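In C-alpha cells, one chain follows: the form predicted alone.
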Amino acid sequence: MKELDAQTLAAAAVVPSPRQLAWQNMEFYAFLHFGVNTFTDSEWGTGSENPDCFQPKNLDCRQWAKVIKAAGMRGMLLTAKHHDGFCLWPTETTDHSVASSSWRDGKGDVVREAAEAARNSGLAFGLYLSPWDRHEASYGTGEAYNEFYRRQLRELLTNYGELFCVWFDGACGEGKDGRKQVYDWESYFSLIRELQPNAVISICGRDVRWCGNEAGVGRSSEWSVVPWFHSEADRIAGVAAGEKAPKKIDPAFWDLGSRKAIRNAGKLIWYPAEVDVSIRPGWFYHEKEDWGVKALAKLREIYYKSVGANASLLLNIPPNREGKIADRDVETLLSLGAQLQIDFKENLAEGSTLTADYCKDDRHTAQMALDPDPARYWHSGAFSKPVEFILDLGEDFDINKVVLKEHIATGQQIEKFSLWWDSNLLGEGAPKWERLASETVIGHKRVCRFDERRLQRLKLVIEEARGFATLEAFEAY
C-alpha cells in the first residue's frame, strides 16, 4: 500500500456538487450545430451574412428529439448562438436573429422549438451561447459587450425553461490585430446561478472540463478531482487573487489527477469531463460530408471510452438545411441505440452473491453494491490493505462486460483494481482465477470489457484507494 500524505487525504474529500451528480448520471447527450453556418456552407461564419439566409422549411425539433432519445441519450445541447453572431431565438439585444428571415415571417423560434420538443421526449435540455460575437459592434470594448451579453444570457435563461446545461465556448479567431474583448465570467456564472442554479456550467465554467481534443478520445486514468488550475475561472480568479499557477495550462495533458499530478498543486476541485465529437468530420451539417459520418464501431468505441472510462459524452449531430437530422446520421444513431441495447440488456449479476473481505458496517456490506438504489453501496471504512470481493452468478453465463461504479457522492478514491475470473467452472478444488482486466481509476463509472468467457465467479481486488474506498455498482453482462 502506498502511504497516504496530506493532499492525497485532501483529495479523497472533495466531492461533487449536486448539479455536478445529476450532470454525471446523464452520462450521454447530444449537441445540435445549427445557424446559418448550415445555410452558407461554413464552419465559423463571419457575421455578415443576411439573416434571409436561414431557411430551414421543414424544420422537425421533434424528429430531432426522437432520434436523439432512440440513440440511447438522456439530454440535448442547441448552439442557441455562434461565433457569427446569429441567433436562433427572437432576441431583442440584435436584428441578426431569426425575427429578422423570412422563414415563419419573422415569428419563428428554434430554441422554443428544441425545448418543447426535448422535454416532450423526456429529454433535458441545455444551451449553448458564443462568447465570440463577430456581428455585434460591441464586441471587444469592454463593458458595453458584457451588458449585451448578458441580456442574451437573461433573455434563455428566463424564457425556456429549466436548462441542465449552459455551455460555453472559448474559441475566438480574431488574430492578433482582432478586436479584444475581456469576458466578465464572473457575472456570467453568476447570473446563471442566480436563474438556473440546477445548470452546469461547461467547459469555460467551473462545473465541467473539456476533455481537451474534438476527437472523441478520453484519459486512460480520468480523474474528476483535478488541482484548480485546470479550471480556466478558478485560474483567472486565482491569479487575480494572487496564486500561483503554471503559466500555460494544456488541456489535453494527460496526467491531471495523480498523486504525483496533485502533489504540490494546492487547492483541488470536483471537476469531471466531457468528451465531445461530431458525427461528422464537421459541426455544421455540410452535403459533401455525408460520406464522413462515423461508422457505428467508430461511435461505439468513442462511448466505451467515455461513458465507461469516467467521462460524460457529448455527440454533435447537426441538423440539415431542412431542418431534420439527416437520413445517414438517422439510420446510425438508431443503430447505436440498438447496439447499447443489446450491450446491456439485462444484468447478470442482478440477484448473485456478492461478498467482500470486509466492510465499514451492517450497512454497507459488499451486497449493497447489488442494489440498484445509488443510496446502498459498499463502504470499506478505513482502508489499509487490498480487498477482495466475489462475484457468484450462481450458475454459469456468457459475459464479456463488467461495470463498475464508485460511490461519487462520496468523492473518488479508488486508484487501481484488478478484475479475474474463475476458470474452474466444475467447480472442484481452489478456484483457478485468472486475470482479465487492470486498471486504474473507477470514478462515476468503468467498464471493463474482455473476450467472452463462460464463467460463474468474478473477483474484484481493489489494489490501491484514497483513505477509504466505496463501491455502488457491480455489474456484468
Ligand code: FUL
The other form holds:
Amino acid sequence: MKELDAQTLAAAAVVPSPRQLAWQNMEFYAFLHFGVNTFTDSEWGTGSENPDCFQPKNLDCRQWAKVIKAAGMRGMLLTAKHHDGFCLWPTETTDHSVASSSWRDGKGDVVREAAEAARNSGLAFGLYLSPWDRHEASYGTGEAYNEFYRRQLRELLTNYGELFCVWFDGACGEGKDGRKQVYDWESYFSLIRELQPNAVISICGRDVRWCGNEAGVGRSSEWSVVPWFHSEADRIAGVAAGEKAPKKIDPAFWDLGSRKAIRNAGKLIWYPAEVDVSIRPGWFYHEKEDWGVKALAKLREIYYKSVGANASLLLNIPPNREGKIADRDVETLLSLGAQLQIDFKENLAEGSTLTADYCKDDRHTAQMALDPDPARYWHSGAFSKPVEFILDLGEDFDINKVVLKEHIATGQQIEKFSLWWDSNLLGEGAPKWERLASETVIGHKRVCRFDERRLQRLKLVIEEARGFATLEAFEAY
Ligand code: FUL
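What does the same protein look like in the form predicted together with beta-L-fucopyranose, given that the last one was the form predicted alone?
Let's see the whole complex now, leading with the same chain.
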C-alpha cells in the first residue's frame, strides 16, 4: 500500500455540496438543441434570422418527455437561447424571440411547454442560455450586455419553476466591429445561487465539469476531486467562435485527480464530470443527418463509459421542424431504454450475504452495502490494509455485471480495486479465485462488465484508498 501524505488526506476530505450530491443521482439526462437553426438548417445561427422562420408545425413537448423517460433518462435541458440570440420564451429583454414569430400568433412559449411536460413526466428540468449572442446590439459593450444577460437569466430562473441545472458553454465570439464581450460570470453565478439555490452550474461554472470533448468519451479514471483551477479553465479559455470542440480528451488533461496529478495543487474541489454528446452528428436537427443517428450499441457503450465510470451523461436529442423527436431517434432511444432495463433487470445481490475483513463499527458492516438505503453503507474506519469482501449469492447465477458505489457524501477515497469470481463451482475445497476486473476509481458509480459467468461467489478487493474507504452499493446483474 502507498504511504499517505497530507495532500492525499486533504483530497479524501473534500465532499460534494448538497446540490452536487442531488445532481449525481441524475446520471443520464437529455439535451435539446432547438431554435432558429432547426429551421435554417444550421449549427450556429448568425443572429440575423427572421423570427418568423421559427415555425414548429406540431410542437409536442409531451412527446419529448415521453421518449426521454422511456430511454431511461431523468431530466431535460433545453437551449432557451443559442448563439443566434433567438429566445424560445417571450422575453421582455428583446424582440428577437418567439413573441415576434407568427407561430401561435406570437403567443407561444417553448420553455414553458417543455418545463411543464418535463414535470408532468417526473423529469427534472434545466436550461442552457448562451452567453455569446450574435443578435443583441449591446453584445461586446461590457456591462450593458451583462445586465441584459442577467435580465434574461432572471426571467428564466423565476418563471419556470425549479431548475436542476443551468448550463453555460464558453463560446465567446466577437461582437460588432470585432468587440470582445467580457462576461461577468460572478454576477451570473450569484443570481443563480440566489434564485435557484438547488441548481448546479455546469461547464463554465463551479459544480459540474466538462469532460473535455463532445464525442462522448469519458476518462477511465474519473476523479471527482480535482485542483480548483479546472473549474476556471473553460471560462478562461473563452472558446473563440469557429473553434470546434475536440473529439477526444487532451492527453495533458487525461489524469486530473490521481495523487500525482494533485501533488502540487493548492485548493482541491469537488468537481465531478459530465460527458456530453449528440445522438446525431450535429447539435441541431438536420434532415440530411438522419442517416447519422448513433446506433444502439454505440449509445450503450457511451452510457457504460460515462454513467458506469463516475461521470454523468448528457445526451443531445434535437427536435425536428415538426417540433418532435424524429422517428429514427425515437426508435433508437426506445431500444436503449429497453436494453438498459434488461441490463439492470434484477439485482441478484439483494438479500444475499456480504462480509469484509474489517469495518469501522457495527453500524458500518459490509452487509450495509447491500441495503438500498444510501444512508446505510460500509465504512472501513482507518484503511490499515487492503480489504477483501466476499459476496455469497446463496446459489449459482449467470452474472455479467457488477455495480459498485462509494458513499460519496463522505467523499471519494478508493484508488484501486479488483473483482474476482470463485470458479470452484462445486464449493468443495478452497475457492479458486479468477480475476474479472482491475480498476482504479469507483466514486458515485462504477459498472464492471465481463463475459457472463455462472457463479455463486464474488470477491472485491479494495487495494488502495485515501485514509479510509466506504462502499454504499455492491450489486450483481
Ligand atoms: C458548444 C456550442 O457552440 C454548440 O453549438 C453546442 O451548443 C454545444 C453543446 O456547446 O459550445
